[in-house]
Every structure is written in C-alpha cells, then in structure tokens.
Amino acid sequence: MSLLIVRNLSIAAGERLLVEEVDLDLAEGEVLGLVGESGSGKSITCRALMRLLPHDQLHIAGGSVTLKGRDLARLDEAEMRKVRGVEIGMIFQNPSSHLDPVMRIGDQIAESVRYHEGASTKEARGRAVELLRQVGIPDPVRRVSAYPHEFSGGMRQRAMIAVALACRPKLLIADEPTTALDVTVQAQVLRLLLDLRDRLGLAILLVTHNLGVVAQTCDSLTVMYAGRIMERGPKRDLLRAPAHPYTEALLKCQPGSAKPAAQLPAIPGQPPLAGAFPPGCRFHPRCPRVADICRRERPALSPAQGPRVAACHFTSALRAAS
C-alpha cells in the first residue's frame, strides 16, 4: 500500500512552470531514487512535498501531493507544521547551512520533541541521546552537549539524520545525502539510512545525482529532466536495460563504464535553463537519437517493458537496441 501518492505536481515560479506533472509512488518501507542532472527539478519537488517552497518566489500550480489518505497541498500553514517533522523528516543537503552554530546539537534535536510532542526538558534530552545512538555517534552523552563546529562533516550528517527522526515520522526525505562526503563516510551514511529502515519501517525518498548510490540503496527509480519525469520503474530493470536515452546516456557517464584508458563519455550541451524549455522533448537537443516528431511533440510518459513507463516515442526500438 502507498503511503505516499504524487499526481500531476507542478510548481511555477510566477507564471512560468519549472517542474510539470511529477508522478510519484512511495510504500511504506521502500527507497525510492530520484536521479537527475543538477537543476532537473529534484529538490524543489521534494521542498514542495513539505511545502517548503519560498511563498515569494516559488508555488505549487497544480497537483496533489497525498499522505496516508490526506492531501498535503491543501492544508493550511498550522496543518502543515503539524505534519513536518512528525509524518514527514528531511535531510538537507548540506548540515552545515541547516544546523544553527550557536545551538547544542542535543537541544535541536530535542526542540522539535518538545513543539509536537510536549515532553519536559529531560525527556527530549534524554530521546536526543537516544537518536545519537541510533545514528552511531560514538559517546552520545557527552555529545549531546556539543556544537555543529565540534562535529566533522559524516558526524554533522548523522546529526541532522538524528533531527530529521526525533518524532519518528514514516518518510524521510534525503536531499543529497551524500554529496560533500568523501567515499568512506558516504558509504557509512548509506548504511545508515538502509539500517534505519530495516528497523523502523521508514520508507525513503533519496534524492542524488549518483547513480551508484542508486545501484546501493534504492528499490526504484524515477529520472527526472528539465523538470519533467523521463523514466520510472523498479531499480533492476533501469539500470539493466534503460528504456529512456537519457536514462541511458546518464549510466554511459558513470565512472567504470567506459573502456580502460578510454576517455569517459558525457552528455552533450546544457540542460535547459529553468522556464525556457524546448518544445517538443525537452531532451531532444541533447539526444543521440532525435528525430522530427520529438523537436514538434511531448512524448506522454507511456508502458514500457514491464512495470516501468519512459516519455519517449522510440521506446521500443530503443528497449530492442538494449
């Protein structure tokens, strides 16, 4: 059963749409990996999802957005807060930007305790501890007590893991993870994560760009492009056989994947600029195997083999070529 059930979000800022019609389905206890090129639209649809969008600049135009059977974008600003934090907890990309410097790691971790759950002040210090525990942070007592600064970069990660769970929601999003930690401390957080849903039942929305993260972690895929979803499926059938050639020139760039002492591929061209979009496909400039209909026509996101859907005319003849 879904407990998390996406349809047609779109998000605009003014007039113009920069993500459009984002499809997503997430079970209780399932990763999900959302891949794509930076500035494909993934992590303003995951602040969309927590209605975290700033209200100036950026806005939902359109969709819903369903938590176990309620829409989310149709609370109010009060539902809302009720929902962050306790049903849902994100993991930014970068700790180091949203944990406060000058706060003990301890009382931002009990703070929210304290605002949803109205515990005393023992009580949150003492789940604080117990998150640090959970998320491996060696000596929790004395840790508890400590400053951002005080922390190396894998350690602040945990520490904002530990925030993103003190009121033990049942989805957890993770922005980037990953992303400015060296392979070691990557892998550890991975582990993490894995672990914590083995135990607690979490289901994980994993946002990256990594698609060795993906291969690691994640039960299924969504690709996004220029702010719309280019392929969808179960992990395996993705990586093995891509029914999109976006999907497919983004493995071809993966470190590995080219021949010894060959010179790694890479995707030519830009992505598009947010709200100038081409017509038609909007990987078309960029695609290997462009033809007229996709410079006039948006493919529909159509069946693929299996369980999966690709928005490209060619996904047949490009499902025989694999």
The other form holds:
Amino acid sequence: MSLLIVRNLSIAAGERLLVEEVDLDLAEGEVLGLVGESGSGKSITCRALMRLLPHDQLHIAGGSVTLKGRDLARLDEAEMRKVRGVEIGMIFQNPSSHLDPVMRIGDQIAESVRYHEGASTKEARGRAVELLRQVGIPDPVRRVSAYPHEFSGGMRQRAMIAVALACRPKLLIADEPTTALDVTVQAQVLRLLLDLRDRLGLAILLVTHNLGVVAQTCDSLTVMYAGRIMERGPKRDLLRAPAHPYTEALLKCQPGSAKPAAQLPAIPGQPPLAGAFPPGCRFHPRCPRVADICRRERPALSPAQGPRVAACHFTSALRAAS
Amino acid sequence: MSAPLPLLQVRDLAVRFRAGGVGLPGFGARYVNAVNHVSLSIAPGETLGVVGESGCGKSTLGRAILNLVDAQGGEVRFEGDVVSSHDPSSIAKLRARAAMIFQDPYASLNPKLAIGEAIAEVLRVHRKTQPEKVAARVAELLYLVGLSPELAARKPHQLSGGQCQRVGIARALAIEPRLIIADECVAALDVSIQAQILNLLMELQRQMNLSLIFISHDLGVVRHLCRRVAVMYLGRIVELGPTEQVFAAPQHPYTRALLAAVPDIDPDRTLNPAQLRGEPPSPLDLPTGCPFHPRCPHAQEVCARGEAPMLRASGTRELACHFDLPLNSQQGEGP
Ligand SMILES: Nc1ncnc2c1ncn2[C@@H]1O[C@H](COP(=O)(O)OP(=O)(O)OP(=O)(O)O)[C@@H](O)[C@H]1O
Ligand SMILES: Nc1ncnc2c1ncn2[C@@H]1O[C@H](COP(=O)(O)OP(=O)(O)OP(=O)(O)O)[C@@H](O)[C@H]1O
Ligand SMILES: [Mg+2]
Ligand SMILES: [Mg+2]
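Beyond the form predicted alone, can we have the form predicted together with the partner chain?
To see the whole picture, the full complex is given below, headed by that same chain.
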C-alpha cells in the first residue's frame, strides 16, 4: 500500500502557477528520485507536502496529499506539527537557513528527540552523538557542542540529516541531501539511508541533480521540467532508454563524455521563467524533435512502455527510433 | 623564455579556529586545525582543482587566501606582492581583483536585499560601471548566468537553490576579476545549467586570462575543467599534480579511496562498499605522523610517528606519503 499519495498538486504564487498537476506515489521502503532542471519546482513541491510553503507568497492551488490514508490538508496546525518530524523527516536544501545559528548542533538534534519521544536529556544527547557519528562527523562527542557556523558546509548538511532522522520518521523528504559532501562521505550517508530503508522500511523522496546518486539508490524516478512531470517510471528504464526528449537531453549533459577543456554539452536555450510557460509542450522551444502539434497541444502523461508514463506526443516514435 | 610570474603564491598557510563550547574554563582552549602548511601557486589563466573530504579545510583555505579569515602562519602573494592584514591597501588591491563564489549561496547574500540590488552594489563599490549603466549591466550579468532579468527584484528566499547559486556567480563576475575562488559553485545546478556555467567560465578564461581555484566534490567536473588538481585531507594537501595523471593513476591512498567512491550512472551497479575504514580523525586532536594513517590500508609503523610527511616530488606530481605504492595495489590489500 502506498505510504504517500500526491494527486494533482498545483502550487501558485498569486495568480502564477509554478507547479501543476504533480502526482507522486511512494510505498513503504521505496526510494523515489525526483530530478529536473534548476527552478522546475522540486523544492516547493517538497515544502508543500510538509505544508511549509511561505504562505504570504506561495499557496497550494489544488490537489491532495495523503499520508497513510490521512488527507494532510485536513489536519490542524498542531496535528501537522506532529506529522513533521514524527512521521516525516525533512532535509532542506539549504541547511544553514534551517539550523538555528545560536543553538548548539547537539541540542538541535536532542531537542527533536526529546520533543517527539519524551527521552531524557541524557538519552537525547547520547542519541545526538550517535547520529553525528553515523553521518561521519569526526570526534562527535566534542563536536556535538559546536554551533552551526563552526561546521563546514558538508558538516552542516550532515547535521541537518541527523536532525531529520532524529525521531525515526517513516518518510524522509531529502532535498539535495549530499550536494556538499565528498563522494566517500556521500556514499556513507547513502548507505545509512538505505540501511534504514532495509531495516525499518523508511520511504525516501530523494531530490537530486546527481544522476549517479539516482542510479545507485532509487527504485523509481520522476522527471520534472517547468513545473510539470515529464516522465515517470522505474529508474532503470528511464536511465537506459528515456521516453521523453527532456530526460534524454539531460542524460546527454553528463560531463565525462566530453573531452577535457572542450565545451560541455548543454541543452540549447534557456528554461522558461516560472509562471510564464510556453503554450503546448513546455519543452518544445528546446526540443530537438519539435513538431507543430507540440506548439499547440499539451501532451498528457500517458503510458509509454510497461509501467512508465511520459508527456510527449512522440513517445512511441522515440521508442521506435532507439 | 622564463615561466610567467604566478598570479597567486601561497606558502605554508595555516589556519586554526578556537573551538567554542568544548573547552572547560580553566583548561586551555582547544583548537580546530583547519588548514595545515598548505603551499600552492597558480599561473595566470590556470585552473587548479581542489578536492577532498568534507570538512578537510577547502573553504577555509579559500577564505584565508582572500584574507576573510585570519591565518596563523604562512604567506599569500598576489601578483608578486605580499598580502597582509597589516597592510589594508594590499587587501583592497587583492579584493578588487580576486573574488570568491561562496559555497552557501543563501548565507552569502543579504536576505533583505533584492538580488539585482546585491549585484548593483558590487558594481558600485568597485566602480565598474557608470551609474547610469548599472541596471543594464545587472541585466547582462543575470543573463550570462542563465537567469531572467525579471528575477532582479526577487529576494534570495524567493529563488530556487540553483538560481540563488547563480546570483553568487554573477556577483563574482561583476568585479571582472583576475582570480576566482569558486567554492562548490555548481553543486546546486542540474547538469545542463551546470554545463552552461562551466562553459562560461572556460570562455572567460580564454578571453580574459582568468585564473580559477575550483573547489568541488564533483570529480567528473574537476577532471573536465582543471589541468592540475590538489587533493586535501585533514587540512593538508596530500597529492598535487596534473589532473589526468592523478585521476588515471592516483598515488596517495586517500586519493585512491576517493576516486573509487565516485557513483556511476550505470543503473545496474549498486552503491560501492565503504572505501575508508574506521572513524575520521579529529581536527581537534590531529593524529601524530601522517594524518591519514589511522584509516590507511597501507599504513606502516613509520606512518604513525613524528611529523606528517611533507609534500615531495614524485614524477610530475607532488605526494605526501612515505611510500611510492605500486600503481596496481588496490585499497584493502595493505599490510
Ligand atoms: N517565495 C517565492 N515566491 C515566488 N517564486 C518563488 C518562490 N520560491 C520559489 N519560487 C520560484 O518557484 C520556482 C520553483 O522553485 P524551487 O525552489 O521549487 O525549484 P527547484 O526545482 O528546487 O530548483 P533547484 O534545483 O535550483 O533547487 C522557481 O522558479 C522559483 O524562482
Ligand atoms: N568559524 C569556525 N570556527 C570553528 N571551526 C571552524 C570554523 N570554520 C570552519 N571550522 C572547522 O574547520 C574545518 C574545515 O572547515 P571547512 O569549511 O574549511 O571545510 P571544507 O573542506 O570546506 O568542507 P566541506 O566540503 O564540507 O564544505 C572543519 O572541521 C570545520 O568544522
Ligand atoms: Mg531546490
Ligand atoms: Mg566547504
């Protein structure tokens, strides 16, 4: 059974729709990757799930978020606070805005353990040290009393991960959780998350730009462009044989395929400004396969191959070509 | 013909921080040794990659070079002149010609200031543009980093992570620097926009002979962009040399562990097993001997004794290891 079901989620800034008709399904123990161009709406989608949009600027314009059968929109703020942290842990993309600068790292982790589990001060501190050790902070017994500014960028990111995991959530929303980590520490953190999935059935929504991380950790993958889902399906299918031209173009931009110091391949053109999207398919101004219909009609997400769906008028043609 | 004068020379730089909160009153203060005896130099137009473990001192090194934190030892020379905190004019000159792109884009921007204003501020302070042309130049800089000029009125928290990061890049470009210290400057960008930004930096390099210190965890990007690379571990450079050679045949055991952990985009490969055993050592209590010895699969008795091994020449590169390990000896086969 699905742990999290998101249907038709739309997010707006005033009149401008930034995210439209997003569906997400996450089962217990599943890792779902969410990728897409910078500014396509991944982070605000994550925040909307937690009901943490800055409400003076952004609001949910439609759709539903259901966690374990409960419609989160119907909870009052006190109930929602319990959901955050006890049931859903969130790793924010910019840790320094979400760690309290005047509170010791260890206290921030321990606070959430105490608040949600009623642990004693000593127990909570012990757990803070253990969590810091698990995310690879050197000398955690002493570093637990440091302040955020005394940590490096990657150490703050790991402190954020420790805070999110502190109360043993069932669902982890991880927004770019390893961007500030070197590859050995990144692997250690990802192993920790996958171990929690294996042992406790933790479900993870993993937002990342790193397709290597996607390849090695996710079960399924959702690709966003300009506020909409372009393609969704099992990770292997998407990485091996993308059904949408945007996914295909993204895979071609990996450095490493180009000669050192040569121009790196990029998708020509610029992504549209959020809320001022082109008519028809939003990717059409940059799409190498654009045809007339793409400028006129928006392609619906439709079955492309097995369990996969893609929003492209030419999905089947693409498949035939590859 | 003599080699060109290096644009930047760093000799024996050391930075330590007083560790707050951990010392007990009456017991001497404790220190975090963030950067230990780092030396490097960069020629005009050159790109040096800096890679290493999270927390090993890369950002602190960058900040110390620009005199944004105090160094406890060593020397920085820019265009041949010593940069010293006792000589404000040397710092002013440095900061007019060298810029840093900070790792944390939100924290480096004023949250109350619209981003267009934040870029305009740099143009005005450094007198780069006539007052009436500032707005046009701001729009141009935003366009260069792939942002719509319409975003100029937004505050930082109204932008996505990658948009905010590009504001930091635009601010650095605004001073038209000779040297940019780019600290994880493409970490929040998707691969396509990342490629556009890297192409832009390479283009500026060709046009204006810009030098770059490129701090990054993305080894694929470093390999693409940087002719030379420095690998840091616990505040020290442990290996430095031509990127192609270092990446194709890493010498230092830490470099080997790092390269072996790069995640592959092949969906049929699972996460690599742990490359490093044991706990990372504490910068509060540096281990004796080689800083990597507690985790090194090749460690011998000598590695635990005395001072850390100095960088020494080994072929075309420099290496801080007592041994010249055979190239085929892999992680885990140590004594
Ligand atoms: N408070 C806000 N007011 C208006 N627009 C906003 C606000 N916050 C975000 N946006 C816009 O919404 C869009 C989606 O932002 P979001 O942060 O979700 O992007 P993202 O996919 O996470 O990108 P990145 O990969 O760069 O982090 C962006 O174009 C951004 O400029
Ligand atoms: N202001 C400070 N006070 C105390 N310690 C600090 C301070 N700034 C940095 N440190 C410590 O110095 C060490 C090096 O930090 P630095 O930010 O340079 O690492 P880094 O290599 O940039 O890491 P990352 O890859 O995670 O960004 C870390 O142990 C960090 O905790
Ligand atoms: Mg984001
Ligand atoms: Mg750093």
